[in-house]
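A lone chain, given as structure tokens: the form predicted alone.
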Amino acid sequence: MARSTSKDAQALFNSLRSAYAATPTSLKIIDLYVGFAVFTALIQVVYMAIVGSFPFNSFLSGVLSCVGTAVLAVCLRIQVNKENKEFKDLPPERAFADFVLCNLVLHLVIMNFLG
């Protein structure tokens, strides 16, 4: 039994590996983007498990600025890709400068938070 769930487990992973070799570099590109500021969120809350949270609106800001990050490159991810028939009119240019707008609007308001 434990066989075969391995077997299953290791075709699912190099089908998974296949699939993604297929994708277009500028998405693999967002996909690192959108990993290293998950990463970085990720330590952040790490570092104030062990040291503390003293200004905690630091940390919030922090945190929530990695995150809005991530979400706002999964959006354009999903705008850019061409196998995506929902935004085949909307042009890369366009999404990249939605964005873009939108990172300054998130990053003017997480500043504000701050204090």
Given for the second form:
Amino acid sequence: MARSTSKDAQALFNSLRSAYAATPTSLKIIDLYVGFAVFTALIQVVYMAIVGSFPFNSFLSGVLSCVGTAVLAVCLRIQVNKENKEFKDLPPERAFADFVLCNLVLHLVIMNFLG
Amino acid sequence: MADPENAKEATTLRYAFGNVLSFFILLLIGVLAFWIRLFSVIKYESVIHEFDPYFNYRVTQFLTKNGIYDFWNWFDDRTWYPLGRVIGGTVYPGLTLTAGTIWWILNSLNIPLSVETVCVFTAPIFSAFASWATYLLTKEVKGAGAGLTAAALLAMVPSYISRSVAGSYDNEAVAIFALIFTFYLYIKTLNTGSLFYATLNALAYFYMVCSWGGYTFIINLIPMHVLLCIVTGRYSSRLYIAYAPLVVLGTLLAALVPVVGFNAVMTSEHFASFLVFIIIHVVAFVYYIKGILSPKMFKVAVTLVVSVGLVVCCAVMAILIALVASSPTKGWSGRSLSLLDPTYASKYIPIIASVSEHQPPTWPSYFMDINVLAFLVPAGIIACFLPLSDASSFVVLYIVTSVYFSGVMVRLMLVLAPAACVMSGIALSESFSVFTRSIKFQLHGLSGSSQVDSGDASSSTVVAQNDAGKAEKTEDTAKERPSKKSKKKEKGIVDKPSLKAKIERRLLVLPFEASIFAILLLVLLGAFYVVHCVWAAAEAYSAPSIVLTSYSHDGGLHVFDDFREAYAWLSHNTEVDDKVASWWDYGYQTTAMANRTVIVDNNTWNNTHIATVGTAMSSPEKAAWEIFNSLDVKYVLVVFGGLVGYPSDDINKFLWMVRIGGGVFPHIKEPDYLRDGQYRIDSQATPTMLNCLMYKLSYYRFVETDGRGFDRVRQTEIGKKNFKLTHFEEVFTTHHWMVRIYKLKPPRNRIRGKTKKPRSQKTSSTTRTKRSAATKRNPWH
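Structure of the form predicted in complex with the partner chain, given the form predicted alone:
So here's everything in the complex, that chain up top.
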């Protein structure tokens, strides 16, 4: 039972890896950026757990800026992905411009809230 | 060959004409929304109404005089003496900043409007904007025809008029516009999947958070809708784009507003949005994995993840539940809890229960406030289901939740109004289109002509059914002539409708006379609605309540301007630093108009302070004098309606003073003031009632007016008629005895002999025990 589940797990892992290798490079770059942002957020949470949460607004703005850029990058990835039928007539430049605008608003708010 | 070109030109011309017509209709709707709210300016004068708007007016005056940095950091020491109030951190700044900006823009253009004028007319202007926002929202849900109808309905709906007449300078004036606009942007993002609209949505949500505490409705309704979409299998990537940036950006922007601050992440009102944020990420991830794996592998992944993930999930949920359960209110604020459990406030927080706006509405008030819309709403709900889209499911959810909340608090009828207008607009527009379609079909059937000059989808399909040979030609002409109402339906029809669909469409056609009659009836319905709305705006909702009018028996108009008379007397005849004590209802008006420091006001943030004033009003003269003296009070103000029959005076509110005071100081017991459970002020009243400060200050010298002391509101003669005041002296009573101002007598310089014994024997026991109880437990010594 355990052997079959571990074999299943391995087969699953291999199929995941092969499927992911087929994605285009631009999407992989976006995925890397998302991973980096989430990693930064996790580091900040660990730091807060060690040092304490004062000043709370700085902690909140730091974590939420990382989470925010991750979310926006995922939105960009959705809009740029060629396999997505819903967005096939959206030019990728427009998607990127929207991404930049939203990031600008997000970081303006962050700068104000950082204290 | 010329025919299709001419047809195309005719189409674009009709299209352009339709656009221009709808632009003018929208303009007229805006003008209507503005003008219908001006009744109070015409009947009375351009004055600010009620109580809360006076506070907002005072804050706006400060903002325009001192600029925005001083406004953010303002600490107000003229209210809640001796505590003061941090205005910058406890007020929702949206309304004052909006009015201040409008005033500043107009003044820099050299249009010298006063601050008061700008404040009075802010609400009608924003209601015009709100009706345009309703047009946009309904257009996204159903189409432009429904949009115009909904906008026209919202411009006039009495429930919205009641909180946005000219002069009602309160948060809801701009908040309803922000609410509708935020919902419009959310639906637009959901329909288009554009990140640009998602950004705009977050900014509109920020404006809503700035304006009103009701923003928690948005941040709970949108996650509910997202959850509904996920559960009903309508998850799409547009849903993710509509929701996820809103949560992150919205939480940050909400935390920027000082009133909300860290509550944006720590109170239970926002937890729903975080929970759904996590859920939508899980769902998105699952869909992504499903997309890149083969079905067999996906099944394996599911079993693996479920077995491992379930354990982790349970652990996290246990921690979360333990955290939330550890706080006594489970993290919710008092007001939100009273919304979820309507009996909560009356049990635990008498202040919230005592506000008349927080009572549940009666059935007739639904008909008064939304009139005809009350039975158009179910028709609209059904119309939303044919066909069901993300946007229409959102509107259905909105109306259902707002109906529930409006049943809890009469103040929230205001949130129901836009939803009811949207639904009714959809219902009216759909029914009109069914009837006109039937009429057109019948007309063409009568004339026998196969030429279709309407562009309506069903008539074209019916004609095509009649003559299969001409089917393609009519479908082509139908394609070339989009009318603004049936654009969406046409796209479905042109792709080769099946025979079954044609038969079903045929069944939607009604007889000719019935359709004409039905259209006439619908127009009549609209006419009744308009008549009711204008009547409600003119008679019911335009009273400024600081000026009262009544008609004397010879038909003349009699004006009661006692409130402003009293405040003017205070501002001219007292020192600038004198403190005035009254019940909290009049606090805002006193600071704004009389410019004196008050002890408690309408903000009601400190229950103990209010209970102190309530205790003082319920105690006998000496105890009350001591309480007021400890608060440095110089003048006491009471409102008395017994001479003219004004029912909202302090004697009618007195039991609430007893309850609130008794909630903090246990020596005040409500049964002491009731005779056999009945509240009376005549000769059968209890001695405690006849000796309390409120009775004495209200009825001092009242017997001099008509010899008998007949109270017109309570409809009895008063119990104690001839008495003197020992610790207070009357300094001013207004023309109709509605406002009475008393001054605290200074303490005597010498006391002859030993300490005075209590004066009258029959109240000695109660006063002595009360006094000793008061001195023993007096927390100010």
